[in-house]
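The chain that follows stands alone, in the form predicted alone, written as structure tokens.
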Amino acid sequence: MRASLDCDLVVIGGGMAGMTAAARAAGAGARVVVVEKAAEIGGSAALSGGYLWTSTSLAQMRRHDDGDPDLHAVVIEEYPAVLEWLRQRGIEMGPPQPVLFGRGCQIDMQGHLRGAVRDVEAAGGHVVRNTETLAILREGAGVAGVVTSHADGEAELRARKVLIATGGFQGDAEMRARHIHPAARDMGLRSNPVSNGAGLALGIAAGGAMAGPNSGFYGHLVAHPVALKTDSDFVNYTQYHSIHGVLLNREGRRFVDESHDDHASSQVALRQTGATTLLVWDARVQRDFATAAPVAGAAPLDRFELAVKAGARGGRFDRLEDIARFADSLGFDGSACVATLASFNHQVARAPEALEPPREGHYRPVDKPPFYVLEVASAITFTFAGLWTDARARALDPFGAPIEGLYVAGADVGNVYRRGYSGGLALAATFAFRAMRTAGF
């Protein structure tokens, strides 16, 4: 016989979205049960640097991304309320600072997560770990709770309101290949491994729908080949300075505006022949950017040296011409690579407007020896495809009608972002807030 428990809200997933929603609802007096299948809460948020940032305006977000404008608006509208709520709860927060094309604060992520657990338990709720959600129960036009499985057996959590917040499907190689690109099957996972599409499957089984095709993802360019095993690896092997260098595909051509940031380049790089590219930079970039601290307050590090010591394929050369043989050895067209670099340096110094692909920023020649060359590949943090969700954070059925009592937050919301990105923690927290407003908490 299944154990049974009545509550006001079930939250599936204990990451940033799930724990923010749970704490918000608990603060309003709701009895909440959070179901987390991992041994610990936090998901990918617990592995992040804790920067809660987003675009400074809806227009700015639209400039960098072509996702659903109604869903963009949720992030912009709820973001100030999220920050104020965190301040009121006493979560340690750094000063506002520029992040990419937006602004944000670094928060004490572990403090937020611990505080959310306390809030839930103080209101009579529970945060259960190592527990799988098997199904979302339906009753009439709405939901009636969930069925869970734990080592102690199955349980039925009865609730008229359920939030799906499992963090996307980046942990499932076959889903990546199906929804992103065949080469995505072998991508490095720059994330927690447990977000494997369970939320998407649960939502569809409960009558929801997927929000159309979306092959976008948030990721970074990382040294190749290296193993990504810890959150330190995620930072140490990421080539953030690629915005100042030149990216070349196997045909020896530039294929993207590198200055848009490496998270944007990673989407295009995945689709190049062989799914790896060459990143080339010079001594100036090495000195000023490649050895810079990964986040404010951290110690500087040499990403080139770290990568090569870990087995990545890289080299240092005194002349651009010397790159050709090395590129050939990796399966790239070495002579074409050198010709492209020479052409880039010529044009960027004399006629940057003629560059193809164009270069919006950081248009300085790569001409100060020695030159650094590193093979890089895309690694994924979270997916952009997900459940069809409206601007009230309600799950929609295939006809566009909301499913009563079923809400979605975080990376399980489909089509907020597509080709761009304006913050993952912000996406999670703002949709958690919108969902709880809609739910009446």
Ligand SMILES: Cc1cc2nc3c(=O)[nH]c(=O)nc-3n(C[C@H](O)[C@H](O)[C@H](O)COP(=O)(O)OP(=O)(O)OC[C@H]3O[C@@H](n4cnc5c(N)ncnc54)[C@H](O)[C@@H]3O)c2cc1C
Given for the second form:
Amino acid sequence: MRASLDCDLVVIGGGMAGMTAAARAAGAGARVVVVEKAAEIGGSAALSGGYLWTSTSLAQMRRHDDGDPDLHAVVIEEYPAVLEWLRQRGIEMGPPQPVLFGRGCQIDMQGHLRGAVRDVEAAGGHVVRNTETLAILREGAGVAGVVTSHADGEAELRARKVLIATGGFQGDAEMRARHIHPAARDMGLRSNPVSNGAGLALGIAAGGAMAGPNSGFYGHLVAHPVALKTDSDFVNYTQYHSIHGVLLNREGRRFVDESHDDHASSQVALRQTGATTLLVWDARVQRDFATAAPVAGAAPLDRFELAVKAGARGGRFDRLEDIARFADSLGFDGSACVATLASFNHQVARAPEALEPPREGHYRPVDKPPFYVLEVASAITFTFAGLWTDARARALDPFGAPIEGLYVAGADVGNVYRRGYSGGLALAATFAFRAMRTAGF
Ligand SMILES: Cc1cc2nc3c(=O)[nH]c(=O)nc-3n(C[C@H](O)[C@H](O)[C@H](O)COP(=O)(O)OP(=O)(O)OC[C@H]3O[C@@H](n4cnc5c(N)ncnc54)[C@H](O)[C@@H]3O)c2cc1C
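For comparison with the form predicted alone, produce the structure of the form predicted in complex with this ligand.
Next comes the full complex, this chain leading.
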């Protein structure tokens, strides 16, 4: 006999999207049950820097990314309401500040998660941990709840509204290989390890569909090889300053506009021969960027020293020509690397518009010794493919019709981003808001 419980809303996944939605619905008086697979709620949100940021306008977001314009608009439209709601709930927040090309605030993430649990319980709901969702129940045109499995047995949570918020599929190597690139099978994971595509599978089994192909992901270039085990590893080994350096592939060629964003470069770097590349920078970049905090308020670190100490392949050289032998030893074409760097420096000084690939910003030559060379690889934080979802955060069936009562938020929403990225926490919280608005909470 299965235990059974009636509620207004079931939320699958207790990370940024799930807990934000649950707190908002509970605040409107709904009885919510959050089903979390891990031993603790929080997911990647709990590992994150807590910078709740996004583009300052739809136009800015579209300059940096070619995802679905209607879904971009959800992030831009709901973002101010999310910030205001967090403020009203007394969540501590830093001052507004620039983050990448956009703007945002650092929020007290643990405070937000704890407050969300309190709100859910105060409204008569529950947050259950160590619990799998086996299926989403259907009834007529809509949903009727979920079946869960816990060490104590199976349970049926009956609700007319279900939110899928399991955080993407980056934790599943085979799915990464299938949907992103064969080389993505061996990528480092810079995320919670639990998000393995369960939301996508549950949504499809309940009649939903995957949004059109999208091989994009949010990740960063990290020193290689290093083990990524803790949240501080995720930050310490990330080479945020790659936007000021030069990236070279095994053929010794530049392959991307490095100045665009480290996360954008990481998508292109994965697709290069061997899936690792060389990041080269000079003493100026080392002093001003490689040892600086990536965002105001974060701790400064020497990322080169940390990486090499952890076993990454890196070297420091007095002359650019000395890089050749080191690059050769790592399987790169050393003389082509040196020739590309010389030509880069020459063109930056004389005709930067002729650079190929082009470079939109940070036109400074790499010419102040010593020179730093670090092998880097792409590591993934979340996937951009996901469930086909409309701008009301409703899951759509293969014909584009909404499934009554089934909503999607966070990294489980497909096609919000494609090549760029304008915030992961904002994507999660704004879709949670939109879903709850549509659900009437
Ligand atoms: C080191 C690091 C730093 C970051 N810093 C920032 C930052 O400063 N700003 C920013 O915007 N973004 C940042 N991010 C990204 C951000 O954390 C994510 O984009 C965001 O948390 C995604 O929200 P989500 O709700 O979709 O997923 P998550 O927050 O990961 O939540 C998903 C939840 O679902 C649970 N789950 C998975 N499968 C199941 C299942 N089958 N059943 C039930 N539960 C399940 C997971 O355990 C998890 O609790 C960072 C990420 C990392 C790793």
